[in-house]
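Taking the form predicted on its own, here's one chain by itself in structure tokens.
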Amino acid sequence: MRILLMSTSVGPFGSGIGGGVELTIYNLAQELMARSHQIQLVAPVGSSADTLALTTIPGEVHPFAQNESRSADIRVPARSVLNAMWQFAQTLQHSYDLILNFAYDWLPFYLTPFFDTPVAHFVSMGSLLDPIDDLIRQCAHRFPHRLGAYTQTQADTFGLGLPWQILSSGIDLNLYEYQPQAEPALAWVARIAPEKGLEDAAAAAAATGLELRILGKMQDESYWQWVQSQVPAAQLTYLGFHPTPVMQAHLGRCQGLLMTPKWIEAFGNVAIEALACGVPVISYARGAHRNHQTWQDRLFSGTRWH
């Protein structure tokens, strides 16, 4: 098949700025490529892909939906980069024999049945704004088989009842080392946001005395600083945002990561990331891996890709 990946628009794909979907759909496009299926992503300009086909599109990012209240209204930016790459599907979709989107954003959903070529959806985002899930709903409804979500925890949030595919998630164990000795310390992986809970981390890294260290994208520098103050004791070492060769030796020397997630999250893909590289994974017992067992027996039952 001949298939368009529509990137998240609240940031560059390679970035960090979108989190576990940048993953997700790196991923993927790695499986998809490697059962003879053509694969082109269109990304926000500044994007990067080195394995990809990518088309990049100027314009302004969309705010992220977790900063808003529930009955927000939506809001478009004046020059929006995803009113851009929607034109961009529009004009070439008869070159495409399914498109799949990954924003959790009112337009993909909302053009779902102006579209001649299939629009299908990977919902990346648990229910945040009404005007958002009610558009989901409606495209449930009329296209029952174009909606997917990580897990079923993910999808109970818009309301039981709606026809999920449940996808899950998955990584490719070579790209991960096990290591078998830990230094003493702990693992916080995440972008550094508020939902994230950043704050219960560097809690109970000072009630351990352990150095917490820190890998993600810095998206909210005030919140950061504040973290900070309320944990003095904390040992915190930010470590940046780094690709999955570089992120995965870190983490793999430390002795847990901990989850403190403050919503929930539609999977949580650092949690398999650990496992895969033998780091015992703590955390709230909330969100997508309540059903833990699930996706651990995907995860070690023995083939290349789950």
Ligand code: HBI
Contents of the next structure:
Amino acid sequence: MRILLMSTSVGPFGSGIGGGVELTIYNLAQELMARSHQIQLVAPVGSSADTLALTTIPGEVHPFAQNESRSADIRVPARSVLNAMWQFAQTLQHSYDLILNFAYDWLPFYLTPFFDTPVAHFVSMGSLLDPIDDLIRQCAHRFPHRLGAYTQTQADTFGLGLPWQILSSGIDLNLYEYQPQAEPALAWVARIAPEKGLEDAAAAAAATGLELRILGKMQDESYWQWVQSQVPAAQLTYLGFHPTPVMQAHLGRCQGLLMTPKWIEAFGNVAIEALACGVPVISYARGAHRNHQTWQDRLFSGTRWH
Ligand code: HBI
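Can you now output the form predicted in complex with the ligand? The one shown was the form predicted on its own.
What follows is the whole complex; the chain from before opens it.
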């Protein structure tokens, strides 16, 4: 098939601002091309995607849905890059058999019935904003099986009984190497942002006396400063945002990965990346992690870790 992939609206593809959904888009595109489908990615200007056919579109990126209040009106930037991306998609829709949306935004769901070419959606987060939830439910009823989610746990946050395709997530195991020797350090890999709960990982590192090696996009500098002020005893080493080969080399040298989400993590790609490197995962029994292997019943008072 000829498939048009429409990227996330929050930042350029490859910048790390889109978090796990960037890895999902890249891995899906690689596998679809390996199966002889023709793939074209549309993303904001400034994007880079090595072997992928890419069209970049100028415009203003969108505010993060997770930072908006649940019942607030939808905010669209004046020169929204997403509006421009979907206008572009409309002009060339007849050259494609399928359009796949990866943005968690109002517009692509609203436009679904207005396109001749079928539009399907990979929803990358759990329920966050009422106006988008309403649209997703409308899409589900009007176009059953056009909605993909990582996990049933994530899908259920939009209400029970909707016809989701549960797609899980996958990684290219050739990119991850097992390292037999671990150094006395724990790892934390995510966008540096409040919904990821870095302060809890810092507290765990302080409690164990282990260095915490932090990898991921520096999304919220003031939050990073706050975490350091909250846990002065923790030895926190920020290693930056890196492409998979470099990230997994750091991750593989650690004794364990801490996952401390404050929201319903839709999947948590880094959990399977750590396991691919032979690194045990310590996470909350919340969100998609409940599906992952249990590692330890309780680590802190009252906090159930899995
Ligand atoms: N917020 N408005 C908006 N649109 C997105 O596509 C989006 C987002 N927040 C986070 C996000 N995408 C991705 O980082 C997660 O889906 C992984």
